[in-house]
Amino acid sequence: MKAELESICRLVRDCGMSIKDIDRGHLHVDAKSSRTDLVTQYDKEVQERLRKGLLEIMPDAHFVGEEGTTQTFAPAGKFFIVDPIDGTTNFVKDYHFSCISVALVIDNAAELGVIYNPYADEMFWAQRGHGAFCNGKRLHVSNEPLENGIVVFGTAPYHEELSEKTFQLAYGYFKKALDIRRSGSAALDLCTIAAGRAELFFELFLSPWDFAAGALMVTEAGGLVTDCDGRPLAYDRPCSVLARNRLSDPITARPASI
């Protein structure tokens, strides 16, 4: 899979840089579900670049997007599994923290990773069973506990029902770790355990979008990803995620149940 690989990371790379120095004067924004939850033409038109470039380089394979309907995921088979801008708000706010994500998951298992921060030009990827990279440098997860660590957390945005207890759980981490970070990118928060630049993420909610090629990127710098009840995620549904090195104790590292 290695031609496939390089191939999925020109693509990615090139969509990153079409973003990065847009013309914010023609920048058009609207609202999805809510007026946290935003989408720019850009969103949409980099995920259908991504359809036809993945599909190109793969044709059996199906594509799920953060952006319009697309193809509904099933146990079986090949999906992309893509998010266009990871950080839209981010994004709209010239805040350089967004990436390019895509996961490609084949009978229910994530076989590539591929995360694109145009910003910082950072290349992460990462194959099942061969590790995770960014830029050509293998990455492993941090080898601090906790309490010499960093939690780096995302709050739901959208559901402003799990708020109150998103800010709970960062309060408790905060009084356990060094500091704690919200950045705006899941999938660049994940890349941040993997490369071992913090110690633990969580997120009440995220779809699969969000958390698919992070979460491998995760598992294969030796780090451990769950929901935070401990479950496997799941790719046809969003969850929680927690994602973490393995000195952070799996008990006292745990949100309670959401």
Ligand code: IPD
The other form holds:
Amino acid sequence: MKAELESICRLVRDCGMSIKDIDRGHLHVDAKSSRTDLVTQYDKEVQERLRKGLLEIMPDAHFVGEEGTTQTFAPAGKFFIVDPIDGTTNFVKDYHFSCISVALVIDNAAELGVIYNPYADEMFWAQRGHGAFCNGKRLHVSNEPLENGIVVFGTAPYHEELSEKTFQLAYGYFKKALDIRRSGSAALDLCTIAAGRAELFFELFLSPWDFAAGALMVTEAGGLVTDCDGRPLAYDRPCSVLARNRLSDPITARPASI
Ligand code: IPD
Ligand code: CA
Ligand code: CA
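Structure of the form predicted in complex with the ligand, please, following the form predicted on its own?
Following is the full complex, with the preceding chain placed first.
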């Protein structure tokens, strides 16, 4: 798997570099499921480049990507689950906090996760049973309790019906922790937990391409990831996500009000 992992990292880095210095004068932005759910020509171009490149690296794998896909996930077999640009709104706004996220799931278990943030030049990768790394340095979740921690959350921006619950929870965590953050990239949020830079992440609706690579990053860094009801994440449907270090008390950490 080492040679494949290196090839995937090379491809993901190249794709990341390609979105860094784009011609902003020719950015085409369209809305998808709602006014706030954006897509650009770069999301589609990067996905196509990843599809071709990943299937060259592993010809027996299937490919599931956010921007329209012909294949659907199945519990048996090898699947790449890909978000070509996670943090598209940030990308459109030139906010400099977006990434490329690629997971390899084999027989329903995440085997590899690769996430690259071109703005910080941070390459995150994880392999099941072999740990999680950022630019070659081993990652560990933090040892701080929630009271001394930062809580990162996603607003489930394309699901207005979840806004009130999201902000109620965020307010609860705000009172419990040192402070809260909202970055605009769920994949990078999960890397933030894996790197021990924050203690807990939650979002009430995410798709497998948002979390597949990042969830492996967190578990390989020693953290825990479930949905907000404590169930394991699935790769065939959207769900809520709760990622944390081991010191965030599972009772108080779990948003019981949902
Ligand atoms: C979104 C980002 C955002 C999260 C949304 C995701 P996209 O992905 O990860 O942080 O709050 O739920 O859909 O649309 O930028 O790929
Ligand atoms: Ca995404
Ligand atoms: Ca995306």
